[in-house]
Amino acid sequence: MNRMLFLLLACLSITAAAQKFEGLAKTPPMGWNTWNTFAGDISEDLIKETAEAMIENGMLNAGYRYIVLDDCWSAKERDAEGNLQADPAKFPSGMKALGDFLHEKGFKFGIYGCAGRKTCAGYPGGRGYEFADARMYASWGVDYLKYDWCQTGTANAQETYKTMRDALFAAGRPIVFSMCEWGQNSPWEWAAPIAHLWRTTGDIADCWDCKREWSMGWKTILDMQVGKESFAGPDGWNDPDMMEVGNEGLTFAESRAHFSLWCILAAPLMAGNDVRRMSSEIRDLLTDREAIAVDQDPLGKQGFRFSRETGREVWAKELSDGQWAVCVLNCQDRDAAIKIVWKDLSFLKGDYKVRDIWNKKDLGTTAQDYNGAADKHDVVFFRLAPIGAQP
């Protein structure tokens, strides 16, 4: 057979068989990422201290399994063979040893790459090295790859991410593929066969609704999720970016609202605070089993904004067994009374038992209206179970 024909047929065979690894993200991934607090100031010691803290504070037991190194973990140049290598000053034991440490502690190992020639911070990118990099990640025991979109020039996003998907599959190790394309090419419309999650917006900031040069507040990002709920589900999630819960730019009420609404969105729950030094309030917030259960519900439905009126929004998420989660957000810059007339929520069919998630109280049924209050930029958050259903 002609050699060129043989190579062409071989490439076509690989392409036909290429796919993402299925079943790795049946519910939204949960974990912790270095970027929002530490940016490039990361090290082997930081990762090990964070892992130990997440065991001690209950985050691992609550479901936060992925510890993800973001940008700036690598050396400034590839080695003589063109391979990625860890920064020897930051990670003297290397990536394989770090991955082994995390696995021994019960975590999954996540790492960052970029589809361009350089990462956003100027480190070696993956363009042209996809298959070599995927083999290297697999050899290190990587379980999760966040793949960014800096310095990509005129590259086609869909084809570029397909190439990395194919490289990961060819490497043979099941790795969750997280596309960080910032929503510029509407990835929710085409990314489901390629990745397990895809960013829908630019970067998040630790504020309510600010707009900075490269980032924006979580409320701004929340508004941008409206209408995207039909594109998410098991093994393919819209990603409104990592959480800023517990970071200094947010009040506790804003952190609680942020966390509640990410749970309503069935968003990946990637903590971004310094979990070694967080308050007991933030620890209890991040590890709350009832709130997490809304995010991790196996039905896999992303929630939606049911109504928006002056000063408040009502968000809802369909859950398994006919249940619903309902979250009312106080958008006002002051504390406000909150009244819910349950019969006005047209998605509800019949009567439901009402559970107040944050106050840990059963409130009777939807036969009675709810009258309560929420602090500035806070929420009230409920789980509704059909009358007669098992608790």
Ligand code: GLA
The other form holds:
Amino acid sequence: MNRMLFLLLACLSITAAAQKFEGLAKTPPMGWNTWNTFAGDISEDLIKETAEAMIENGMLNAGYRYIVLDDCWSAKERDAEGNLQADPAKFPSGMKALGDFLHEKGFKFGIYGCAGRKTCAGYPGGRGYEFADARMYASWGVDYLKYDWCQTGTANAQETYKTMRDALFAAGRPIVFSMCEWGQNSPWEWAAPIAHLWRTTGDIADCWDCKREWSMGWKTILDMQVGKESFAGPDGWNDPDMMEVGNEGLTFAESRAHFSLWCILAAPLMAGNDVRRMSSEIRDLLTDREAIAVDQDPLGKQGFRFSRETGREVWAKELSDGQWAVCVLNCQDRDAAIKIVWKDLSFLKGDYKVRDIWNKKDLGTTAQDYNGAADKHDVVFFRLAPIGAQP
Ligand code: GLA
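Alt. form predicted together with this ligand, vs. the form predicted alone above:
So here's everything in the complex, that chain up top.
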């Protein structure tokens, strides 16, 4: 072989080895994850019942495809060959069988691992086992890997996550790579060539703005997204953590605002409630086609906070075809009147038709001010479509 050709092929194979699987998350991934409600209390039965419930209640049809087992699925130790293995009491049929079950039902199979020596809950970590673990995940039919950051000591985050990316690529099965280093090393600045999504903060809790030992309310997490919007886009999303929609600590208004704003953020929509037992109100919220279309808009832009006045915030997201989504959050601890003078929203160009997403109503145009109201910690949420040619 001529020398130039050899060098060219060598270069190509090096580039081919050092990449993530492209195109797996052109819009933010949607699904359900065990952690927020069940923590370590998970099993094969729970996963199967959840999958059946998501078919029944319309979540699968609405786009929630990934069912993700978070921490605590594995046995306490690796097997004699050093392989990861499922906890035989929780998952007696094993992971390959569970993956097959999920695929037959039309879902994708997600799992959790950790870059450190142990997972956050003390199960075997991936450090030093990356290539073997990636091959194991691939053999089980895994489609999505959430990779945590506990017990990593002085490891370099960028290098560590690159190793796992390369291991996944070498294993040959397209797997969405979800980084979970809690925003500690500003992953939004470097993670796009490595992962399809990356957590930007510590853990979410089911409250408005409480602070717990390891977690915080969704409003606190929302505030921490300001300024990160330019780093997100198709195949590389900021992840403000899985949803608490429908969980005990939130009022319905708070769940609705949380969901609306995660859609504005183009956040991965990972439900974290018990979908076998949710109210019809929460089901309707999570499966709302118009809200989901804001999140999943193909332009792939994360929204931004346009203004913050006493007691309220205006958030906006550019959509395809010159459309916009606008969400006004009532931050006050009481119900409030909401007035919007559309011409004050300086990102708008010309007039738009106004669609009220939660009231399922066309409201006329941006030529008329909006005069409405929102409950404590609730939102009003609109899609604006341009009228005629843009100036
Ligand atoms: C960390 C992650 C959480 C969850 C737990 C599991 O705290 O940030 O999302 O995966 O670990 O132990």
